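The chain below stands alone, shown as structure tokens; this is the form predicted on its own.
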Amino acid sequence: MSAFQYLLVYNSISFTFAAMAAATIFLWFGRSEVAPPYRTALVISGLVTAIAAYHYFRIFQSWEAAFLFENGVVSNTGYAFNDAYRYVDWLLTVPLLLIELVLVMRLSRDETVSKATRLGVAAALMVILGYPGEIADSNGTRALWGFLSTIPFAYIVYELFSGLSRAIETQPPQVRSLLKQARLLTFASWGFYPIVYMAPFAGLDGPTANTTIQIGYTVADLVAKVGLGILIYIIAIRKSEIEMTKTTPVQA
């Protein structure tokens, strides 16, 4: 691995925590400014970013334990780099950022229900089969766990852009571009994730593959958690403003 690969990740991977741990902050301190019925969307997307940080954390740590940098020369320690921090965080938070969208939204109580246990659990799924081929050493098995983790992310994709097509017209129209943003958002972040799983495919292998892979990974989850996380924010907050407007009395 060359000097700048290696820093590559290093700063990446560093920014990264930070970003997530002062989305944490934003998103639980603005829990104050919106109404009751949007909070709990807050706190979950707060929840995502100090997961995310706490992981990010670790995945730096583990990557200094397993690269020794000195005089612009990287060498292995011996301790493996290790990459099941990701999966874990992924199989925590995946599921949460589906939910706040659903919460966000303010379904009646048996739909907010029924979205968020269907979608949550195929996110799951599609984490829990991607991991075998993430650490698997032969690109044939890469692709068989990669193509089992596509079949609940088709159903993700089929169920934001067919049943919550349906739900996003009902919501007022303020908010509507906003909803369908947000949609675009997380299939835009989500759809990049098998792409960078699929690096090896492209004749890349050894550091070049692992550094493209951590940085694609991590350009990604800032994308889907901290760029998600300020799209639920401002979502909420217009939301409350309309309701807001709603209850005041009118003045004679």
Given for the second form:
There are 2 protein chains.
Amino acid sequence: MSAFQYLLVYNSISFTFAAMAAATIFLWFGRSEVAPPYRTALVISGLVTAIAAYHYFRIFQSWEAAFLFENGVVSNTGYAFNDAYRYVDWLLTVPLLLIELVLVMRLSRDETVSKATRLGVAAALMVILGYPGEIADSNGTRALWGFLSTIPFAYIVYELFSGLSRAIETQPPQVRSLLKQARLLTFASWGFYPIVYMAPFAGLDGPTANTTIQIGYTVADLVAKVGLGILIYIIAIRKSEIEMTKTTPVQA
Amino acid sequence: MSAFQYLLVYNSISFTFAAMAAATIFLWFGRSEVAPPYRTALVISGLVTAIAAYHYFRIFQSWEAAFLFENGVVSNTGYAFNDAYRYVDWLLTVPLLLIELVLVMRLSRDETVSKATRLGVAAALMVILGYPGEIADSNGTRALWGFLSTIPFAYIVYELFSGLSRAIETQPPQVRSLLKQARLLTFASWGFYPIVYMAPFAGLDGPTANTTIQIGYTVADLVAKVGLGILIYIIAIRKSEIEMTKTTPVQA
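Can you give me the structure for the form predicted together with another copy of the chain, which would complement the form predicted on its own we have just seen?
What follows is the whole complex; the chain from before opens it.
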């Protein structure tokens, strides 16, 4: 691994830890700026970035332990870089990301529970099925598990663009386009993970494949977690304002 | 590197960590002292100093790892001092600094979004374009990237002194001069970075250039982040008082 590759990953991981921790504090402070029904959505958005901050801290330590960077030369220490931190993170955060999207819509209790459960289970399944492929040595095994993981992913996309569409139409007109942006951001950033997953198929191997995977997943995590968190915050603020104006007609 | 140079940087970095962490706590406690529309400005001011505190902690660790100070003699350990922490920090904090300045003005929603977006993007571009020059070996490459980075900087200065001037005139008279001070402080402290950046052109090299750059950036960070944060706090307090007096005419 070149010094450039080593430092690019090193600094990106440190940057992402700082960004996730900052987003967490922002989202949790935002809790008291929104109406009570939207507070849980902000708590969960902040939990997602907090869990990610913890894992990026661990990934940073693991990266430092795996390589020795001395006199401008990078060498392996013999300790393996622990890639599982990312999957452990996603197992917790990916279902929560879908739940924060459902919660900010403030549907009926039954709808919230049913949508959150179905999307959450599918998301967990998607992460679990991807992992055996990530650690596989052969590209064939990687492709097989990658394909299996795509089945729950396709179900989530179907739910987002079909089931959730009807729910979006019941939302106040001022936030519909924001909700569609949040859905698109979820879809686009999640669609980025399988592309990174397939980096070894593009003929990349060794340090170059590893660097591409690390940077790719890091960028996708930033968009999917911090980006979605900020959108959820804006939607919660807008909906709180709309509902407050409605209940106090004097201001209208 | 002389023992004096080593210790000067070492203690300045430790000082700055403490100052950033203290400013963070001050700004976040201040949140409950101001009217609700100004809380986000204080949260973000505190986020800027919190992110900086994290990076000064890392810079401190990196400085300790890079040099051995034993029996009064400083020697290199072979581990490189990681200069990228500063750029990673600025990539997050410099856009946020401009956003806190826009937020405390409490403009219309559209104006806030458009000004925050344009200034934020220009600030990120300025930092990204500066980095290749910072790590370049030749002064020519340093000058080239430094010049490119000056283009978004010039745009920010133009926005601050033209677009923001009109906005400042809509502010209550009691805070106009404070807002102009905040703008001047931003301009003056940011103007300090390119001067430090060009230290190698003044014929400085090796440890002397390194010490000058470290101390220069540290002082600039303190003024730009802690200094601006305190000004934003004072402006938020004054504006909260003015608006409270307006809505409760009994006190007027």
